[in-house]
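Shown next as structure tokens: one chain only, the form predicted alone.
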Amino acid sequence: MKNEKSILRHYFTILKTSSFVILCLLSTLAYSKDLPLYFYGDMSSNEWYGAIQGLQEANAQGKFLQLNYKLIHKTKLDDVKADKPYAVISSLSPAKLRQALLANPQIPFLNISSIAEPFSRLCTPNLFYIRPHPSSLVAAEAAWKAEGRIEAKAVLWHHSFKKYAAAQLNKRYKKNTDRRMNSESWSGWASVKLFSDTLARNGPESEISIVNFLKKSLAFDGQKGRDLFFNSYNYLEQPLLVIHDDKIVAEISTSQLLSAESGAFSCK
């Protein structure tokens, strides 16, 4: 009699340990938030590949915080203001996004392209630059060689670069998709981890605006060696790598060249 009594408290103990288990499971489902952010541009392009690394790196903290992100590959505009996604990353001409900008004004547009064309023909609250406008990487190549130095080009990464854990990255980058971080990969990469870093500091539910809080108070950690923010303009202000013969030779910040640049950001 006594051994039954017992068998039958151990069985009770494990069916609430069982059900306890359970209830975790089940309200974590419950809970979970699913975050879509949309991606404007090309499946096979470097920008794609930089955002799927940031995207592993965003749901693998978000994982702890029950925040599931999703990117979503999408070709019409007019998806954004019929589904609302929580951001917008694009790689496409900025001048493109015009009507879904505008229609818009709460969504913000992170535009990782390489951009032709002036910055005065779009300026609207909700697009940020991920990348530096033409004239800044122009600006940082001329600074470099005014003083009698080698030929060089100005990028924004480098799969060489090993100072502030940037190695660490680009060995991840390297093991995921068999390629090299390069300035396009570290743009799409980092659009999602700022957005990311962003709700996971606010929460999806919070009331602040995403739009005005990445605009005054963002602080990026982009293995860069220094915090990462968006400037007046709505550019994110960061160091530039100068490469000369594939090696990095100098770091250069877009900050220095914004007072002798700032024609091409003006809005008018």
Contents of the next structure:
Amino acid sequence: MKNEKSILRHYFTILKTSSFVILCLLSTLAYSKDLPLYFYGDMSSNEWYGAIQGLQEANAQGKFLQLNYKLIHKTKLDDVKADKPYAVISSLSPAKLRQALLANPQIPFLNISSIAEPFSRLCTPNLFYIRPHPSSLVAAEAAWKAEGRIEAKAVLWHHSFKKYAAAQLNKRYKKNTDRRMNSESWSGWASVKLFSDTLARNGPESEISIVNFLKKSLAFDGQKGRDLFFNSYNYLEQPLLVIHDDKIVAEISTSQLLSAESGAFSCK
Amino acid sequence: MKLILAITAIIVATNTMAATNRAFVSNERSDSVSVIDILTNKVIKTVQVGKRPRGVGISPDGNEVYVAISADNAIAVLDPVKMEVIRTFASGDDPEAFAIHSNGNLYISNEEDAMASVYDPRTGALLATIDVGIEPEGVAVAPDGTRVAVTSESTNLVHIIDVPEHTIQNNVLVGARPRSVVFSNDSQIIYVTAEIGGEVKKIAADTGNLIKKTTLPDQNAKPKDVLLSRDGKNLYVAGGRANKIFILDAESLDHKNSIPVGKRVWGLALSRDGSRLYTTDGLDHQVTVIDTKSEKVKAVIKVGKFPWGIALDD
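Mind giving me the form predicted together with the partner chain, seeing as the form predicted alone was just shown?
Whole complex next, starting from this chain.
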């Protein structure tokens, strides 16, 4: 009996999650201006589910502004040049994106992978890093421990975060996917949201390139309570959450952590 | 219809019962309302109202006080004289803020439903629902009764809605996390606060066009409530974690003065004659009373935990 309930629950969860994805994708059909975003990465990943949540919320704004975002899963990077999507979201290694990046300088690539690159390779103008450089996470943990505190882990997001309407985002995501939002899903969500909000403000037909607008005029808080922005390496400056025993014990900003790690190096 | 609404507004304004001279303060974490005698600045009663009280307002005739009890998905109705809950009515999921039309109807932001709803508080009847952006928050009714504005916090929009049609006339992109909105006295302009970036925008209500914007002169400013002085010349902005009230010139949005108050100042209310501004200071569990002429703090009154909203019956 217990086993049957478990199976039923499992199928219900799959049905709910699939319905959410299908509804999100179908909801994009009704509006006037289609704005395709390409996604490169695993469709069963938290990043993908986060991006789908971001798509739903982007279109919740877009329906009032006659903008219709479409998230399209892709595998061939050559499609970027052929189709010219408005943005590329990728959880692939940045090294794999290199050729596509250079061939399409007007298209922003939003990198949501956690794979580190050497600082000397960071300065591609149209590559934006949603997750902090791994050295920032290490630096945040070291800064926390430096004052004799308990061991803790620095992350982008945590399911128990409540401030700045984070609780509502966690609740929406859990309701739609039956998963807890974590750093991976937050980075997927944030990539779509920050791009869609930027496009809405800039206008899809604007003369100003989206790459420039993202760099200079981003107005996005990521439910973290402050203006996030891309630094000179195109890393998204943001508060990190310090976690101990599955609880948030501190918030530390990435500001200064990256520059401390990278020394005098700068893209400028 | 619009003429009828305007006439109703005038009739209601001249047909109110004698004021109790009380302030009603919702305490978000005490599940209560503190009642303050505004002649003595003393708390005279604390009323348990329901879970997570936030938005608070008084009916146009002064006979009832409404409190959004968010976690109970309801509105509690208090008798301002007896200072007790006389009834509650269901108001949709997670009512946060609301504004009261001169015809007595409540325009409520339902945070979790991405919806604004219209209720008749006398009967508890749901009259209309309006789809808005994610996490709607601030609500304002134009003084002439012909429009309502609703901010959606996670969609960064302010929706300007026609009354009584309840159709959206304009959707205006504003700063990140818009919190509160107020109409000018002639109903032609709206002022919107956006928490992230400490921004205030002045927008033409009929076109949705941006007239001016400003950033508050304090990097800690996370503006929440916004109110206009009775003469329409000054804009009062609750600065959130800046722990200040910012006074802006309503025409130019130039910063005129800042008044330090308690921690995380959130809600605002102005006395009928405009001489006193009341603030709820959430983290200090207090209400601050400001003399608007001298722009000095006149009194500080301890209330319940995390005071959120405030309404005056004066």
